[in-house]
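Coming up is one lone chain in structure tokens, specifically the form predicted on its own.
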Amino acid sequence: MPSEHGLLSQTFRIHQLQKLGVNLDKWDYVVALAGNPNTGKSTVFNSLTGLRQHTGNWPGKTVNRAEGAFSYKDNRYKIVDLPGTYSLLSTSEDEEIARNFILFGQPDVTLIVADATRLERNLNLTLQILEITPNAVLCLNLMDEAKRKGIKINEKALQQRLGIPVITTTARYGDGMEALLYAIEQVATDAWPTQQRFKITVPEKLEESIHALESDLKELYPDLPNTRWIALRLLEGDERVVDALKNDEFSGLMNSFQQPPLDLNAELDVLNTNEASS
């Protein structure tokens, strides 16, 4: 049963949140929804968009792609549900899609949904995302299960260390959704203090190598986002990034994630037509 707080959160969402389903004609901000499998990511997606079923595929991939929309206060948001992954090391198609969208799609906010009962494991993905972008919100979901297990989390201390909003939720009951929407708005509109954002410090010699490699990358790809992250991956010997550079894939990747709105209704019509003709 929902807690009293959960009922209040649901009432708030009805008044402040407009679920737009697949109405993606225009938007003000893009939100990427990331997280490990089985963290309640789909529940958060459905709570925000009102969708119960969605379909579609990433360009050139067989992996399902889901998009939805919602409006909060005066802004419209497109939310892209990324494949559930444990890391962004690009050792699988799911991981490659997730990290490429965060890097090349340049969402205004990356909403990371984590399992509050397995926080240490989930933070691995969080830190990898923060290497790419500081524009993130960490949603500690399944707090009801964490409380049942006697797990206590100091979200304020975690927020201070990570430099991004950290919100505790139980999405299936609506708990914490008011705070989550407010945090998304704060990051999307650049209202979140930039001086608090996550920074990676490295040894001085490595910093010099990163800087030199960054300069070369910027000369080759003036529009490439986050050349520092790519320089780090190259220095670490990331084979997928090395191959992308050798094969001149970066320009194509930047274009591939600047896609027109995904017409989910059209996708369903195609599926229905195919089923009827088979």
Contents of the next structure:
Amino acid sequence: MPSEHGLLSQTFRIHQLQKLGVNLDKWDYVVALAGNPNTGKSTVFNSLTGLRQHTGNWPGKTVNRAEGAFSYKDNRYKIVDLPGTYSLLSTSEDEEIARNFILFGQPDVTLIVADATRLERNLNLTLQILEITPNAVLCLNLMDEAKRKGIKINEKALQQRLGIPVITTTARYGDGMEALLYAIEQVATDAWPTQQRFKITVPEKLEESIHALESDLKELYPDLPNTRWIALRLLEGDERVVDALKNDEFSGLMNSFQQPPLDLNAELDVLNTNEASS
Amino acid sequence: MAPLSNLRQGKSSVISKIGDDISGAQRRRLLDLGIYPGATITHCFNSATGEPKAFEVLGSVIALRKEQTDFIFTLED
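Form predicted in complex with the partner chain, following the form predicted on its own:
Complete assembly follows, chain above in first position.
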């Protein structure tokens, strides 16, 4: 019997896709992989990169995120597997890692992997992500299970309502992965029409308060992305965001994701040199 | 309206309200887990000590304590 890895590489071969594993020297676009727990995020990650989950360390925090790479057509992509969460607004550490990356890491595409058999539950996180960025793709995964349960999804209607590409997949068999890659490319290269993108409308009074706060934030941090989202959280009284503002954490967060990943080999060299000289 | 803590094991009902006693981050967390007015909730089983209790909502089973279920209300069936 072939190993899981072997099976994946066999069943999942797409013209113009090159799985680059951990080859992260340079990339054209960054893709963040977000979604509820147990939706098959890592299966999507592994089948695009050819990896069996790789974890790496990043400066600033001692947390493990998985990172990999692939190339499709003319572009190279770095893909970051974020912790699975139900929300970006509660106060667990996992959720903060996911939300900080989407907010401050500013990925070119956020790929949301959803469980097609629990669509309603999964759309909560989807809407929270769309509140931060319209540069997203919704991957309705586990379609084989959905079909078995007799669930039918009108993905065209969903796509129209959300304003982002909606792709149905069964990642463990590689089904739908080519369409998914195409959608990622469309959003990354800005070929996806932006005028259709999702916008949450709020009452005018709230809108005024958001604007006032946004301009204050922009004065304090001219490069701060997603000021609207941060303003909304401040109005909501989100303690974590209020603290981040009080303790001036935003600059640090913005910088931490601009740096290239740690070169572990270089670190090792330094370590060896130090040991040899002592 | 009846508190969710009264819902008998094996029974389902529709959530009608989250009481004002649950606020801030706690309320947010419940909403994110699928506890919101209109959602159907089923009391699946109890833990050995009776607390917490397991409920199914939106296709997933979650555990809730009495401090929470006393302030989550469902429609009478």
